[in-house]
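A single chain, nothing else alongside it, follows as structure tokens in the form predicted alone.
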Amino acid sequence: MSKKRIIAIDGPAASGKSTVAREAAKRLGCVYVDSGAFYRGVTWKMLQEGVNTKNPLAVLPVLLKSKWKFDVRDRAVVFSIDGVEPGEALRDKAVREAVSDVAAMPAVRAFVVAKLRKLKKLGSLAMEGRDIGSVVFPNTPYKFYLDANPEKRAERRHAELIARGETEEAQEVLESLKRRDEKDSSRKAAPLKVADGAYVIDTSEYDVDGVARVLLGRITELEKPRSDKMINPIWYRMTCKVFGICLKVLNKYTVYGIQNVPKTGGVIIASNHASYLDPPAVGASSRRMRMTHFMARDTLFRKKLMGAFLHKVGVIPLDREKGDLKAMKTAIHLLKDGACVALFPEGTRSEDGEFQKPKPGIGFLVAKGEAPVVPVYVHGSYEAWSKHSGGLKRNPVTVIYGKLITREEIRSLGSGREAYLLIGELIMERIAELKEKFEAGQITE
């Protein structure tokens, strides 16, 4: 395989990570890595040595003295500790019950993360765990988060235990999983969470093949080659650079959450619209991750020089009076081709700075473009340059990028006109949540 990939698959216990990661590794020719086995390995070693697994001061000296050796067997990483392979003992009940305490220790996590990162030398990896996309390999574009409801996960885990000859009751398994979820999500060191830009897959109603197809389809989409002739990269980057400098100097422009914009694959950036400054502010900030297409009213293209400039930076002309089907088709084509398109769901600038209802066509475009959405809130732009401000003011402007609204979440709203309305409302709700959090001082990075 010529292309080197690091596929990060995170999620709670019994969400299907191991099975899906193995299947992905098999289909893509990667080496499978179960990061949880490393933490279970540490736990197993401590139990073997009679160490108190709740005491970091007792665990660390034994861990640092241990010698780990790694090998690849049947396209999966295996390891020995001080010359002994734990094997199936890693799945023993005593290990399962103690591993959350051990894995929550910062020193243990640092030790294991260092070991995991060194595995890159083995080539392409399909690695599953709880912080692979958020901590171990945060820069990989191939980030996934698998989840399922607790009852479904407990059912799967119970079946696994029965197959191994263990006799735990189903209710006991469910309660154990819930305790594990609570520990993993609330620990201070690398808590279980959806990594920035991760693609979320609900595995509740999928079999292994179904989840694998969704995952591989997403990888194909991310790797789809693009020859975007609508944007001149030099003109685009130069324009965004100028906008960024002007905004910094005049409006003390700041940006939060830009890491939430995926670097590859079709994606929509959806922002509130209160000012002339919103498109430049979004464009200048999103440039750090990728080039972005905007829509602008077609009357701007009628002036020769302005029209030529807008075409060079990839702006799509839009007839706002008639509901431009051609512009919609262009945007949908770009999204399916892996591009980034910025939209303003309200359609036009707000008269008073307050949010407006989303235009009906926004939901249609999002649904047909089949791309996830990054909600964006631009703060302060209305005060800086609104329809009625009489010119640019030196008011601070802040751009906040929110968590990705996944395609699965959008599809769950249904189809047809009713769904289009719900999609637009969902996007505006997420933008409103960003506004609320920012004004409450809850967004600081």
Given for the second form:
Amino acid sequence: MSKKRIIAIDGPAASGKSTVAREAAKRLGCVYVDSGAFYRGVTWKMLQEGVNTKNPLAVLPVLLKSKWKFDVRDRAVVFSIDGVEPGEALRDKAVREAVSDVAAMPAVRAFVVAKLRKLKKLGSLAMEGRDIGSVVFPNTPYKFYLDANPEKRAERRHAELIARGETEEAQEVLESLKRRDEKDSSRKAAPLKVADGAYVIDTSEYDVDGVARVLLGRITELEKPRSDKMINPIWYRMTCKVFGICLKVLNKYTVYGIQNVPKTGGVIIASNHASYLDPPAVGASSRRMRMTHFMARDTLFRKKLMGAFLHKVGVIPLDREKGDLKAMKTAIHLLKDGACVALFPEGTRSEDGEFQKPKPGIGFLVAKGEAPVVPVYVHGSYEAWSKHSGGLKRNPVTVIYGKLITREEIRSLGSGREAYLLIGELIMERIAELKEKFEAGQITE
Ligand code: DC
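For comparison with the form predicted alone, provide the form predicted together with 2'-deoxycytidine-5'-monophosphate (DC).
Okay, now the whole complex, with that chain kicking things off.
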């Protein structure tokens, strides 16, 4: 199922909002909503009823009595008021001329805003207007403000009017547009303005396709994984602390070489894997260096509580059965963004405590992530809790961080499939060297 998005597209009249919002809706599978049509709808109703559109006290009772019904047609929201669909009449000159006054009435705005918010139940929306990002959906991350110089906007609006058979002069259109801009931005209730966090696009020099591409590009950018969005620091630190205390009490937990992990920039922590204890043992030590994204098999996420917890501490779910491109992409993006990613090159826990062959995907991830690697040897975890031990034993567990394998060293192995295998092997060799040194008593700090 695709992600539910509310795309708010605001801007002055004839800035290209409608065309772009329709295009975005089509490309992203959203329902298109023209919020201006709602204000025009209220105005149309008042004109139908012969209500003075400058008098809020006359407008309000008629508005509150009116019954609105909504439908989705050709992926766009349409409505009827008291059983009549205004349709094209919303574009009539009389409506056009009265709508700014009606839209400036706080009670009308409250009425329309409530209706617009309810449309969320239809699913993803591409909604255009003046206050969508600032008032209607202020919490959506997808906020856009389209603008263009008045001359360009007047030119577009004039062409639209001519196409509809109207005969207004270009100069007259420009002046009327400027008057509406002035009214829309100076009114007290929800004036036209760039919403906080909105992405401004000047459409003067672009065609529709160009603007749509900028807008979709921004959405893709916003949806890229970000370390600070993926890890909840409170949960992360608390988890590390709890793991650290338990491991200290039960397994005489010791850590060496933590200073080998660079404090900033993308980096991979690669450890041997023989026990359920390895992720907590490496994770607990990360509290002393930097927050780290672990890659873990996606089946762990199936249990609701466990899944929620793993998400909170920034774990990347990985489908081990098939080459999980999505997980790889996430990890690569995080590395390029300067995050720390931890993984187990052997993929799964060792059956007998001996090192296994690295998985081919590891070299790919290291090469594409363009990050250096810190090899890590976890000692004693197999004896403490192996696949076959049937529970935790009080065997000491030690984590040893080795010297950095630099990007230059990784690059020197070449590129392509063969290089990916060599990268994996190099990492496992470095882990094996750490084991030897540790067992020879040569690791002291
Ligand atoms: O976008 P449009 O020209 O159809 O808008 C009609 C009027 O409604 C215009 O005066 C601006 C106003 N409007 C508003 O105040 N807030 C919105 N979200 C949309 C339109």
